[in-house]
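Below you'll find only one chain, the form predicted on its own, shown as structure tokens.
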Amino acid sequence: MSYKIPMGPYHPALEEPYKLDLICEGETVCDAKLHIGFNFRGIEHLAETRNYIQVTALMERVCGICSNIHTLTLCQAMEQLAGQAPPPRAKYIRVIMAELERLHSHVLWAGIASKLMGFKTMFMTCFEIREKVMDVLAAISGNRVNYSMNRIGGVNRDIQDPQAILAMINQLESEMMHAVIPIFTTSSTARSRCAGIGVLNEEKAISCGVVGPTARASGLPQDIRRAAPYAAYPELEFNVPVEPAGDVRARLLVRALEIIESISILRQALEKLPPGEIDTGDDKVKFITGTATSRVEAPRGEVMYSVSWKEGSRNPSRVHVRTPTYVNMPAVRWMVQGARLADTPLIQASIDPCYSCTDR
């Protein structure tokens, strides 16, 4: 005999609010049901009614863990529209801006994911290390959170001493690789949690469309730095971490992995940071009318926006956005059939949901 159990909105669990239908035999879960739209503030409606300085301060306010990625996203897209391009400096810094958010955003998972293990040593010390990486944050931008370093054309804010910076991510680099990376990619409580739960493969995966880190957790080496370069990271060089198991480990693993490329490539960008100006110096930007487009890879996966405009409008005509957990919250419904109803709270965790943004 099955019977449901309702997991959220509201959770230990759960991040942010949403909710699991969880149909179970047992202790064994055969199927689940999946409920969102608890946070809808219409910020795509909001967007039509600013112009392009505030539209881009509206959008940073998507997703609190992802600010930088989505005026980004934004940016490039708007630049298309107003035929402008970043200088190369500008270019690099946002490559260094990304990948300290990336790092923010995959050590802060791995604190969550750590105390769904019951591993709640390293659920504190993963979040002492983000408090480092939200100060070179701050270091660079002013701010722990939101940034405000993106704009049309380039970058509001300057790198003024990288090497001071480098230093900082030299730091950074030596308590995560004695810290976080050994103990989650050879610790047993990591392996007896994760290995061979909420497992992905490879087919369901492309059938589902999944992106980012959950998918090249089950062998799709996926990443829009790769496949469709932007900013910097053609100049740059770096590996995609693939694992093919596609269970909670190896998700895990990946981003652990992603965390060591994310360094160097801040590296990389640091020492090559070129001269020169950081926008393109116009503050009279027009726009043609049009629809334009950007991808841009987020730490959960590929962001896109669309972008409409009317030339002559102050404000765009239409602003959408495609988050990754978007496309990659279906996938928790095969994740979770056939496991054990305890391991289900770290198997939704694994594809690091982020709802808020979703529901927008």
Second form
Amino acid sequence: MSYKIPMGPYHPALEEPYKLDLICEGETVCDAKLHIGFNFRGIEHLAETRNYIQVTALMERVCGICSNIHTLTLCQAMEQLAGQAPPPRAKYIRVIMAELERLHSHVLWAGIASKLMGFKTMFMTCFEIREKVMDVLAAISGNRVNYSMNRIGGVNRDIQDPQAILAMINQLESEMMHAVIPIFTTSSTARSRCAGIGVLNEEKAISCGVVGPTARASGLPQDIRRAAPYAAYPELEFNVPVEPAGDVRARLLVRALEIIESISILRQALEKLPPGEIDTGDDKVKFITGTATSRVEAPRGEVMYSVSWKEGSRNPSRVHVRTPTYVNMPAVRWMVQGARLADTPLIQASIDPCYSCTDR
Amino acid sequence: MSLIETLPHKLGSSVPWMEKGGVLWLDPGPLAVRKLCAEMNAAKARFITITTYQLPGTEGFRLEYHWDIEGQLLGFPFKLEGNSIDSIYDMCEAADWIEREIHEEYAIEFTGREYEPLLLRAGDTPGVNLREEVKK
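Can I get the form predicted together with its partner chain as well, since the one above is the form predicted on its own?
Full complex below, order starting with the chain above.
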């Protein structure tokens, strides 16, 4: 006999309000239904009532983890309509902020995953390291969450002392390589808890259109930084980690390897940081009529913004945001089918869901 | 010829791609959205999203369908005279949530599918144009 177990919208295993209705037979999950919308704020429509400065501040608040990515994607789209290209130094600073945000997001996720694995010491270690990443972000931007770094035509703050930031990155790398990476790549505890559960095979990953580490852990080598490079990424060398297994462990491995790649990108960007201005210096922004689209590889996967403007208008006529969790979350239904009920919190967390982004 | 270059011919279009705003656009003309989806599936394109625009006055809506092939974003604009268009959900699972969201926010009917509430909560009415409330 099957029965339904509602998990959420407010539940210790869920970081944000959403609901999973799990259809079970005994301890086995047969199917799941997802419910979102508990954070729906109508931000896309609100954006139509904001000017280009206000809309940047507004879209930074779509997400509390990848706030910088949202303004980066938005500004890249608006720059196409305003005919402005950021100077090289600004492009490098954008990459530095984006990779620091990826580090912060992946370490935060590693902490939550550790807690769900029952590995609470690791949770504390990850959160301690995350604080240090946020210290670096605060040292550059002056802020811990909404960094206010991106603007049309460049960035708002310079990196005055790249060597000091590099020293902080070296310290972070040392701690991650000693504490986090070995646990997630070689620990038998992590392996036994994560291997073979929550499988999303390659065929299903393509069908669901999943993105980011969720796609790369199902054998799909897609990464917008590589496929359609933006900012300073064309000038930097990095690998795109791909794991074919499609299970929770593969998602763990991909993120662990991405932490190493992010540190490598950060080191290259700080060492190559070109001299010069950090913005175009053009304070009078004029938009042409049209629609521009931009895509960026956020920590959870590809973010896309479509921005429409009418020449002479104060506000955008449309801002559409497609976030990574929006396409990753429906795949959870397939990941939990056949899983043990006790594994579902870890499986749903393995895509690193963000409902602030999804509900917008 | 690359896969992208061959697509206009496969889709029966006499006009080439037009690059604008970071997207390669192709006017689908009389092509049905389901035929387009079938060709995109055949080309192993990755579905990205559908962006909806409410046009001024009684002009209706424009839906822009986006797919990705090898990192290139492709766009296909469909003008809706009324408020309905065929659903592609049964051919493209990734379109499920965005079709449901557009139905809830703009009252557009995707024919050939059923809906469950996505962003709206119990007691709310799906299929109400939320933008009309913004205008008031």
